[in-house]
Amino acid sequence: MTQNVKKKVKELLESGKIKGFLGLCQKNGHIGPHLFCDPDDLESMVLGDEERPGDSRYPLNKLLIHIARSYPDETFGVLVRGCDERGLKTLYTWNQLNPDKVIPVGVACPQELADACECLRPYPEEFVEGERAEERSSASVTKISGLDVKDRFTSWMKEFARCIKCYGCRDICPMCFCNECSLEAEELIHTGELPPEIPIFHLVRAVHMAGRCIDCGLCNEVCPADIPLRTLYKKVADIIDEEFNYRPGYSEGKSPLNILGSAAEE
């Protein structure tokens, strides 16, 4: 299922208009991130792993910020799912990528990554490989949300007791891309404990990805303790789109979160 990416991207390639494409590649038994600069190459492309869909996803518009930061004259095309054109909407508007220099190619996820990540948008706006899965609402949510305050309270405090304070989730994340991290800041967070302080680790970047975060889901898959992050994050997000009617990579313009002053409160 990549002959539509592998066209798109070809013709992309010998006309020009990028320089080079950012996607996954398939070598030596293993998937991985790939800029594909010759059309020649294509042909280790691939979307994924197949048998297990949700296996191969890694946070590519993370790479092109750096990629893009090295060449910023030149246009590069990034494989897309749903997702990632979120987080390329909210990048855009965070001025971490330039839109004319970027050229987004679709894929849309299959219906069991989008059950399994309960994703609202399991595909982009446009996309030339796949079939539209039908959109799931968060059952993980609804399930911590149903309990009272007291249980709801003991059930995260035994989740966030299992972090090691890896930075798994921040380094993954393709919204992390502030040049001096809260989480490393010594008067929130005591460097050099482990465990962490809990729950102050990840309230601290809870806070910080309100109105940020675009479920993708990729802290989620990262974290070797299994701490349900993103429905902790799902659950911001809710909270923020009830109280401010925003939702990023769904609403245009940045989180009101960020708009101070007199903006704030037209």
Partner chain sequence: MDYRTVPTTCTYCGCGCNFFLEVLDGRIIGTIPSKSGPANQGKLCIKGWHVHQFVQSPERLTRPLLRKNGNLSEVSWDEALDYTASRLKEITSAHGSDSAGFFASAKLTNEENYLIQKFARAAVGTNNVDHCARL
Second form
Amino acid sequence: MTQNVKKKVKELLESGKIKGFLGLCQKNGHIGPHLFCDPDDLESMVLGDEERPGDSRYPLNKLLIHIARSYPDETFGVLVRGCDERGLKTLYTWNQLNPDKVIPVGVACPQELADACECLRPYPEEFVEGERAEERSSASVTKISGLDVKDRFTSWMKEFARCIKCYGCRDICPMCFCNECSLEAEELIHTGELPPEIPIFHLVRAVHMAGRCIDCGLCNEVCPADIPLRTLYKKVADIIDEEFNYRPGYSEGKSPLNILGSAAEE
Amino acid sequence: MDYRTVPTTCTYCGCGCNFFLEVLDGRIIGTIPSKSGPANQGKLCIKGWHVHQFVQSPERLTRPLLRKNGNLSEVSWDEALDYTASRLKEITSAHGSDSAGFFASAKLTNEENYLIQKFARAAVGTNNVDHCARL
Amino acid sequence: MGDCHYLYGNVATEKRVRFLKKLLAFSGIEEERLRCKWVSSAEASEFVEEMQDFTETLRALGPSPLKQAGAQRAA
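Output the form predicted together with the partner chain next; the form predicted on its own has already been displayed.
So here's everything in the complex, that chain up top.
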């Protein structure tokens, strides 16, 4: 299942087009992120499917930012699924990565994963592995939208009340690259209480995901309290699409909420 | 350039969460919870998420400190252990075994925790053993 | 629009309010609780009218669910 990716990466490394390839490998019994630099040492490469498809996905884009900050002049390859590619596109618009210095190597997600993710586009534009699965719409969003307004409030509060304020949703998020975070601003978010002030804590994060969230779902997977954050952010993306005809990672250009540059001056 | 993701176990408590430490050119720059860690399954608490910050903190204690004339000063392990052993003997012989107490830690391994209670009970002869996770 | 002391401040606000009303509705907070209206400092009567109307709207909606949640927290 990884033959084509390995072949492609080997070519890229041997030709010197990339300094390293950020992908996933199986080591010490774990699947984890790994920077492959030697074209003859790709044996341990995997695509992140352990027991179920895509159950070991990692925020490779985010890690690539860490490396690129120290080595801005080097070009790196990176493993991308549909969501990761949307992430790359969005990070380019926010100037967090330089598109001239990134070579994505794509894999298409199997139908099982596309279904579980309710993914609108479970494949990157170009891929060397896998087959194009069918797109899925957001049944989870439709379900909550169908509730009465009071029931919607009760249901979200029940979910948010389990929050242990680990900040995992933010820390795993490939779109969370700010140096200062509103979720740590004492004047906005009270400290020293669990759960954090709800629903404000979660809605503040939801607002910040507007025009940014590319629906990778890592926040949902990392949450120790199983709060359905992905559903919340899917709705956020739907609203931005309805109101401004923009969907991060799918549409071209900057977010309509970006206050710098042409977007705000239109 | 040297970028590695090193699989390891959280030292903050006894749960045993697995994560990868992102190491760039010898410096730890990030923590990534391991999806296949049986204890944490890709999740972490707020302390685990920030492990990379304490490892290289300049405020971290790396050598024993001994209070001399009211001021803490760095000493060798030999000096610290000799001092502790002699004072333990003095105090317990003057006031009895129960005048000493031992605090273990969630940051120790099971085996180290076992040893400290064994030392307290068998060597010193007191049941005054406690643990930071109970505070 | 665009005729704002803070340059494009009202353009940004208008966009945010459009987004926020829908986010509030999805989170179970009535979107009528948020209202955005442009009133200049020379339009006192318009301001009064708007505030009276908004007050009536809020009164009809009853106490905010957030207030009830806050009271439960304090208890």
